[in-house]
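The chain below stands alone and is given in structure tokens; this is the form predicted alone.
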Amino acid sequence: MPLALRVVQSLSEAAGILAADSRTTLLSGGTLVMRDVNEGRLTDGTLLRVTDPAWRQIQVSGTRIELGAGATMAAILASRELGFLHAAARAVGGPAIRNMATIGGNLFAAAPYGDFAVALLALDAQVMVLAGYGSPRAVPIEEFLAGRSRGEARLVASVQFNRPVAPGDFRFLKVSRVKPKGLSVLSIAAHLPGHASRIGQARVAYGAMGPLPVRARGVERALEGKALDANGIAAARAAALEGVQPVTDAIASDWYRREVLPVHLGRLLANQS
């Protein structure tokens, strides 16, 4: 049966359809799904489009931020309040792609894509998911990504997280061979509370250093209670490769990724990226 297109108005209805029919694929911005269609990897079933306006809303309430899963990278870049996320949003393709690529779609992008998901992991985001008819429930992003790797079918309604206290608390770096829109050799996101004095409860995440975005827990432990001086950065660099499983692909070898990761982590922490 050829591909069909179905349009629904509510997220709840869309979630119910996705839960009931494994041959239905959600069509968000289309930057990933339509590539599969055009290249012949997705040839039958149903493409599901959601028109619910709430799916594309961006809400900032005090320190709490909620990004609708259908919000685009271009919408992130248009928001002054989300300036700390601009580098991560700008890392997703060129202007035409950013006009289409969505927050939710990026959460499902396989390495070396998915740079924005790396930023959300460093920000300890909660992913609001619908597994069928009913209300969304909050799932920690690490749990969500692990479920994604197991093929769990859940519709993402939004992501929520707290705004960094100070502008310099959050940093993001993408390393690619082709500027400005090349695929990632690697990406690094770091939330560094207390960066002006002593780091406490840092969260550091990598992209393209494994099949999924991954926490750099060794780096987080190395930074705890330290200043971002030469000694603190040296300790973080020494722990940079703990837990990483980079692959060799058309962009870079696993050896190259391991070699350059500590260098770029040091530059990010020194705010030289």
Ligand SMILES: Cc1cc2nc3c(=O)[nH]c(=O)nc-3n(C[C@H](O)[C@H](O)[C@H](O)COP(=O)(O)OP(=O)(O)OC[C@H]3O[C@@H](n4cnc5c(N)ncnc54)[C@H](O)[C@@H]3O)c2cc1C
The other form holds:
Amino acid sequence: MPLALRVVQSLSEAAGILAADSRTTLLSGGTLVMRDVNEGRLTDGTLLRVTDPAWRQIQVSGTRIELGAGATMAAILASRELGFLHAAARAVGGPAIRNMATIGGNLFAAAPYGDFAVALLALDAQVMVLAGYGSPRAVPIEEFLAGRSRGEARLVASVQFNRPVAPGDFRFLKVSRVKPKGLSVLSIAAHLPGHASRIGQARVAYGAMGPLPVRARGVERALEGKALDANGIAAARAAALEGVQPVTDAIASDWYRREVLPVHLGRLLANQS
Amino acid sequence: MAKVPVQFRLNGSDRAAFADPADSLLTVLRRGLNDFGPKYGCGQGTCGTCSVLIDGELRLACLTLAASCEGASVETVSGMADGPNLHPLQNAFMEHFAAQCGFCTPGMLTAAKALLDRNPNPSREDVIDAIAGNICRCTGYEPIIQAILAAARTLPAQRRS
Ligand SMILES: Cc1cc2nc3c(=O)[nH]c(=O)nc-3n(C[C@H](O)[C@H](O)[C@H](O)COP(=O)(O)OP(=O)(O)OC[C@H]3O[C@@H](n4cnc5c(N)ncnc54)[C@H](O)[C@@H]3O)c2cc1C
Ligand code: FES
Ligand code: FES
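We have the form predicted alone; now please give the form predicted together with the named molecule.
And the full complex, kicking off with our chain again.
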């Protein structure tokens, strides 16, 4: 039977349908789902659309930021208050893709996609998840990503995180072979509180260095209490490869990704990227 | 499977079609409404030749669910000329040899229009970024970039977008 379409107004109704029927696929911006339809990889079941405008909202109140899962990369780029996220949003595809691609979809995109999810991981985001009818539950993003790889059917309502305190605390870098738009050789996001003096509780995350976006725990430890001077950066570079399992794909081999990661990490930390 | 009705404005005229529930906008435009301006290149979002404007925003018709366009305003390259008068971008593409085989041209023109509608005075970098999602296998891009920059220079005089 060919694909059917269902359109619902509320998020909670959509979450109920997703939880009850494993053959239902949520359509957000559709950049990955419609590809599967066009390629004949998705041929039966139901496509589910949600029209709730709240799903696309971006809310900034004080230091707390909430991005609706249906908000697009272009919406992030249109928000002056979210300037620190512009590099990560701009890293996703070309202009037409950015008008369509959503935050929610990026959390599900397989490597080498998922550049924005890497930024959310370094921001220690909470993913607001609806596992059926009811209200959303906050799940730490690392736990969420681990659940995703187990194929859990859940609806993401929004993501929440705190705004980095000082300009320059948050940095993002995507390395690609084709400019200005291309698939990731790798991406790196770093949240470096206190970077102007002594770093405390750094969060560093990589994309395309494993099947899922991963935290660079070795780098985070190496930076603790350090300044971003030559010593601090050398320590971070030395720990850059801890825990990584890069993918080999048409863009780069795992060997190449390992070779270049410390170089790019060093540049990002030195603000030379 | 029951067809779903879809209605939207296409290049200023109200149009309606029956679509399969999972049909892309590109399928409905080409097969349902006989608008052959936007091309089917890859069906994967990578080539950009299916680019259209939906409510003024650049989108890829091959990755847009047709049913999600209900009530929207869709502009394609077919609506760019004003009767016999070509759009300044179309003229500039001719004058700068920005089309060779022409397969990418509908998408290039549409992406360029999206840029100039927003930013009538773009820099070379703005132009490069605006067509970053469009692949051309013939021209090497330079004539296209030059054409878009040239069209931008003629815009204020002609007061057209
Ligand atoms: C040409 C092209 C270039 C691209 N370039 C990049 C790039 O450079 N970087 C990058 O990161 N990505 C890239 N992508 C991939 C993709 O566009 C993005 O990852 C995008 O953010 C996916 O979002 P979407 O809304 O389009 O997802 P959709 O296609 O709508 O959904 C993708 C998957 O996520 C699920 N899903 C979506 N939202 C939710 C939600 N709220 N709750 C639960 N499940 C959900 C869907 O059911 C589906 O399984 C590219 C894609 C294309 C076609
Ligand atoms: S046909 Fe849509 S991007 Fe190639
Ligand atoms: S003119 Fe042939 S692809 Fe651009």
